[in-house]
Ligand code: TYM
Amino acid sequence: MKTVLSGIRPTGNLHLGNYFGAMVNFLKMQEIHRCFFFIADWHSLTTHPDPKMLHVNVTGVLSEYLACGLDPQKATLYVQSEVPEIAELYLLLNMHAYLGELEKTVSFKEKARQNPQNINAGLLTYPVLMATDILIHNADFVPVGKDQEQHLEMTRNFAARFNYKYGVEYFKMPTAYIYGEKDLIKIPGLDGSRKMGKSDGNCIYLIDEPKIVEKKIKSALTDNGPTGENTPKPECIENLFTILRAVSEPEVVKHYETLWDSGEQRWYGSLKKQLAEDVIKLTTPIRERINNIKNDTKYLAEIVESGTVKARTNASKTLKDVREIMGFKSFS
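Now that the sequence is in front of us, could you give the structure of that chain alone in the form predicted on its own?
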């Protein structure tokens, strides 16, 4: 059985894009792999989050992922800051990271350019912390997006450098988790853009109330309608059909595909109404579970405690091995 690791930043709520992208695949992973899913609260410190909101955000993210189906009996769920072994391994790996390579990291250069008043050491060594998260469980696979591929490559560099320096074959060379073509359902934004994203304000969140879902979909970008039979759909209309295919029954999709292909006019209102109904049908039980879990502090505490024990057991072994390899010996 292979080990898979994925981190979740406690920033914002899950939207349909997250659900049909990472979330659906996480549910598949936990059935066939040894999975570690963690909330990366230390990672969020580079932007100095509001201390009053940090725990609130962690609780919200944990509740959402549990509500979507992550199973603590099948996967290890934990909060990064509850596993102190990560901090020590981060320190040890920092001794094997060089200033030049860290300064060349694309994400560091981009964030330093965007926020020149906040170029902190945590931002510079961010790739080392990401590597630590992966290597402390000696993960085989890491689900990553295009923007994180360089960090995964750096993780392999740190692992190889450690192995070479100490003459061991201890750390694995983690690779990107490769999704099947059918697994990559990309949900577009409601503003006609190709991607649903929090920063673009074009999302339908899993916690959105029905009225909000209806309002968002009603205001989604459209055109003037088909200009004839079997004409190509403009991007804004194809976007709505993409969401429809994800949330609606095949016969519903076929109905609206037929209307488009026939060149008929004045049915966008019906399409949006149907789309809203089907999105609400999908999200309502998830939203209700999120709220129930979020308010059950005892249950959340039990989940975090259980996940912490499993994560620390694994992390402690790795840290013990690394300390011994590097020459640290106990006097007791």
The other form holds:
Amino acid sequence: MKTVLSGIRPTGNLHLGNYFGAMVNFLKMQEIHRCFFFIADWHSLTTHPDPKMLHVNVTGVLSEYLACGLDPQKATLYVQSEVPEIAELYLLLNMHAYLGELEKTVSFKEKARQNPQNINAGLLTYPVLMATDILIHNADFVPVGKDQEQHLEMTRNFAARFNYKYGVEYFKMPTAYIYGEKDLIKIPGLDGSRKMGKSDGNCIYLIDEPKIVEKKIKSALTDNGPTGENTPKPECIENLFTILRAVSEPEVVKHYETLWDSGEQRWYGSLKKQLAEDVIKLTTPIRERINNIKNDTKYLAEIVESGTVKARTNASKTLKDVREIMGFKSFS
Ligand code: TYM
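Now show me the form predicted in complex with the named molecule; what you just gave was the form predicted on its own.
After this comes the whole thing, all chains and molecules, with the earlier chain placed first.
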């Protein structure tokens, strides 16, 4: 049995990107491995969330985890900030993370470009905190979307550097979990952008009512239609096909692929209608469960409490070992 770990930032509701990039794999994995799934609330602090919203968002994501089918009997579900051991290991690992490599991270460069007034130290060392999350449970596999690949590679670098520096074989080299290449998926945005992301306003959320889903998909960016037979698709159309491949039956995808290849015009309306229908079919039962769970504060508290105990037990063992390896000795 392998150890599997993954997390999601509570910066809003879960969208289809989170669902296909992370949740689908979490569900498969909890059946066969020792799993830790957590809510990365410290990571969300880089954008200074409104204190009144932080807890609401954490509760929301936890309800969404459960509504998607994560089972606290099978996996350890916890909230990052309830596990203080992570903060200490983060401090220790930061001593072995260098400015050059952190500045080169794609996500750092993107965020710094988008928001030049808020290039804070937490943003710079974001990959170290993420590596800490993974290494504190010595995870073998990390099921994430393709957007997190570089963070995984950095985690391996930090782990290998620590092992080398202290002459130990302590940390394992974690890998992104992939069933097949197609599982390392990136769901694009509805606005023609390459990635569906919470901060970009191009998302379909699991909690969206059917009317909203229809409206969003109806207004998704398209072009004027194919310009001939078997032409390459422009990005905005390829994006709709990527979502279609994730939510629809293969024969539905084939039908629209054939239409595209034929060079025929005027079927985007039908494509969008079908896409909305299939998204709604997927999200409706999940949405109903989210709405039931999120108001059950007693149930949520019980889950966080038992998850915290399990996560801290494991994390404190790693921290004790790391302290020892680095030369800390108790005075008592
Ligand atoms: P976050 O909160 O941005 O996203 C959570 C998960 O959803 C996946 N994802 C996507 N997958 C495919 N297409 C998309 N458009 C898309 N958008 C998001 C992400 O790959 C991720 O799996 N840094 C992480 C959170 C984190 C973490 C960790 C993950 C913190 N510590 C340790 C794994 C292990 C993040 O910002 O994910």
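What we label the rigid core is the largest C-alpha set whose atoms superpose within 1.5 Å from one form to the other. Everything quoted here is computed from the prediction, not taken from an experiment. Numbering follows the first chain given and starts at 1.
In the core-superposed comparison between the two forms, residue 123 has its Cα shifted by less than 2 Å. Superposition of the core reveals a Cα shift of 2 Å or more for residue 238 between the two forms. Core-superposed comparison between the two forms: CA of residue 319 displaced by less than 2 Å.
Once the core is aligned between the two forms, the alpha carbon position of residue 220 differs by 7.5 Å; this is the C-alpha shift at that site.
Relative to the superposed core, residue 251 moves its CA by 10.6 Å between the two forms.
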